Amino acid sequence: MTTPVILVLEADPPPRLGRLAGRAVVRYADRRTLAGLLPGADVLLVWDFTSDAVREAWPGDGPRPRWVHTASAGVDRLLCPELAASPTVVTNARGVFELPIAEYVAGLVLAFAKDLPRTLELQRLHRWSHRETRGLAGTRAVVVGAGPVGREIMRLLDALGVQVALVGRTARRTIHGVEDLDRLAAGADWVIGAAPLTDATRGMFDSRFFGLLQPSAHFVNVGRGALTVEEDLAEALRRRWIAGAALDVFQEEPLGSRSPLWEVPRLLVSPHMSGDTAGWRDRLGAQFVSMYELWSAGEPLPNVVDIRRGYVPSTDIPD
């Protein structure tokens, strides 16, 4: 019987994979090297997965693996025409990043209804300003993206006593559907972005949208840099559209020195770090790890992504 090959499409650190030593040959590759050993290769995981090398790498001749996994929660930087329509089975790593991402979140709503961002400016400018916060208590919230990431933010942002409404594709028992989001966001004081990227929720979030809120109101992007339509975000900010944004996630990462976004008031920016905890590497590792062991039995795989949709399709949703 022949050994699997595992291709690692690298990244520094490296995932842990010495529990299939034996079990599989392991063989690394750069965007340079990638598109020669994709066809000795029977599983690709991708590990680097801020890279287009896949996308880039994948049509052309010879065989291609029969398992696509990648190490991150969003699939849209790998998929291209000809891997959707071929056979390969495509995962991604749901299950390792909703809680922290929901931790974050709710750190941030904390933060922008304390006003801690401007605590820390005064406190650097050595003023004392004595002033009136928000209770949590009853605001209202939206989020947007009705899959694990936004239910476990509507879960912790629920117990911190916030009334929230999510939104997905579609509308199923509590789960508003988005011909409902006009409505909920023009009331809500924390819109939260968590959807994955389609061609149906790219550029989303506008200039229309963010008219509709209310001047109080707070907007949270951790799902994909490019819901955002982040020139319209600085520019309702400049004109006090709405109080405040954070955005973890951009169109062009890393965000260069010289983004104008850098300096748009009440914005804060952080590097897409909201998922990632101590230990967040081994915790991928050891995922694949164990879905290859169920792979090379021949058993199904979780976190199977639909293609034509561009996620992993949640259990409740009717085809």
The other form holds:
There are 2 protein chains.
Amino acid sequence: MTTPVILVLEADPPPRLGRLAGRAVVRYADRRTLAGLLPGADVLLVWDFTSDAVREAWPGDGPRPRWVHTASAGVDRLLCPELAASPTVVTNARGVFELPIAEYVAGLVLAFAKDLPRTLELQRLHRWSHRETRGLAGTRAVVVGAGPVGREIMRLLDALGVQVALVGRTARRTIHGVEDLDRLAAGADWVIGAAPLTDATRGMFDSRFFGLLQPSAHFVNVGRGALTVEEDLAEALRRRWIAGAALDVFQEEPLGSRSPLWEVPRLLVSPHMSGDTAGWRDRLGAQFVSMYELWSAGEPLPNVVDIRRGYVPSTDIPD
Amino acid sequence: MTTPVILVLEADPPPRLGRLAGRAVVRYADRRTLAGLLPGADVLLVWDFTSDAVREAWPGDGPRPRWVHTASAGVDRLLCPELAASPTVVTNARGVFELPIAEYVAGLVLAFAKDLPRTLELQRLHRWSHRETRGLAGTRAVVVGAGPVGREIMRLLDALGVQVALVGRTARRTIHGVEDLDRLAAGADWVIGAAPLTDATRGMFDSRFFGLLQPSAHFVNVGRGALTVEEDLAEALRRRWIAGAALDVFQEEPLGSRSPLWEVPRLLVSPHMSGDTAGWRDRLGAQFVSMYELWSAGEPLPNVVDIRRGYVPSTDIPD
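Taking the form predicted alone as the starting point, write out the structure of the form predicted in complex with another copy of the chain.
Full complex below, order starting with the chain above.
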């Protein structure tokens, strides 16, 4: 048996791949070289998950890797009809990002409840200005997206005493279907976007949606930028339809320095980092290595993405 | 029996006292009139708990109220030797501030872990600057002060996966004695000040203490300002002995606009508001009314402060 070839989409070697010395040939590709290298690869590791290169290169000629792993939770940037129709197995980095993202969301929600951005602003002005803040326990959150990230956000907000409703594509057990979203959002203090980006979710947070919310509500998006119609959110904040928002993800990343979003009142902008706690690259590398060991032993892989739906089906996720 | 006289130290009537119409005569005092009105009062309600007027007026001549209630957790501002030696019962507002303060601390700790102050700074500069942040779960906190506030902080940080050690005056069951503080603080990621202000705790957070901490540690004080030697904390932050700090309480409040504390690097300054969530004044008024009903019926009062020690003894607090 010949040694399998792992093709890595990334300029710099990811950590931990040295463990595969002698058990795999590792090659590196970029957007320019990917199409030419794909036919000779058994495995594609999409380490630079911000690139559209896979979607561009995949439809070409020749054999294709039997397994594609992406070092991300979302798979929207690499899916294309040709990949969806192929027998290739696609896996994601489930397990690495959930807790960091949930902590980040809890931090944003508490920052809003306790008026922390305003406190920092007043500190710059040397102004002692006592305010009443909000209690968090007993408030209501709607988490849109019932995958592992959404569930972990629910768990952590619940631990802080928040009443959380989880909304997924279809209702099942403790999860609401999307048909309940408008009603739940209308009574929520916090609306959290944590859904995968699919045809059904693209642009779902728009003027119609923000118009449903309470004036005291806050919106947080840690899913994918394109879930939100950014100009609609900016308008909802300027018109005070809602009290505040935080975006960690954007339609275009990185956000350019001239983007109007930096200056939208009551909007907190952060650079797509909610899941990236110290050591995250190492954890992603270690996860790929252990998945490679299963794959090369002919064992079934975890974290298999349903490439027609665009996410890991929840039936694979224990409740 | 004559109708009891409640003397309120505050210019404006507190909420809910209308419920006592016909059951009490309510009079109002300020710093100037307090000494003259004390002899005619059965009950003193210290609503303006930022005032030193009680400590100044109490030692005078004439009868004294049999019950003093303060609308605060701390009682340091009203205690004096003459009050401590008197048969007067002193009660505090236990039950109103614990959860809000614990949420506030959780918000500060998450803000530090997720580098939120820097994110807001970078947003002002329109700078997309991805950083790795800290995971909160599994980090270690030391909460100094084992009263109801400290315990609630412990409960909430524990719910977020933090390993919390609670330090009180003396070791008992799950509480460490102060003799363990240096050792625990040296290994902590988060040190939270939530102790009452007494002769034993005044100035306990000083250069010696900050020198024990890890360079990655953060310090938060929500107890009383005088627990911290402010210039020592400023120096520890400037010299990067510790990574950051937040003060919600100060030696002098309000903090003057010329205080150097506003500008100390990596110090977050907030205006003594950690416990003050919307409706807090109403809750304080309702608490006093229900305590008054017990008192006038001759029932024992809850929240009785040990006026020699300066706080509600923990033996009165269920674990």
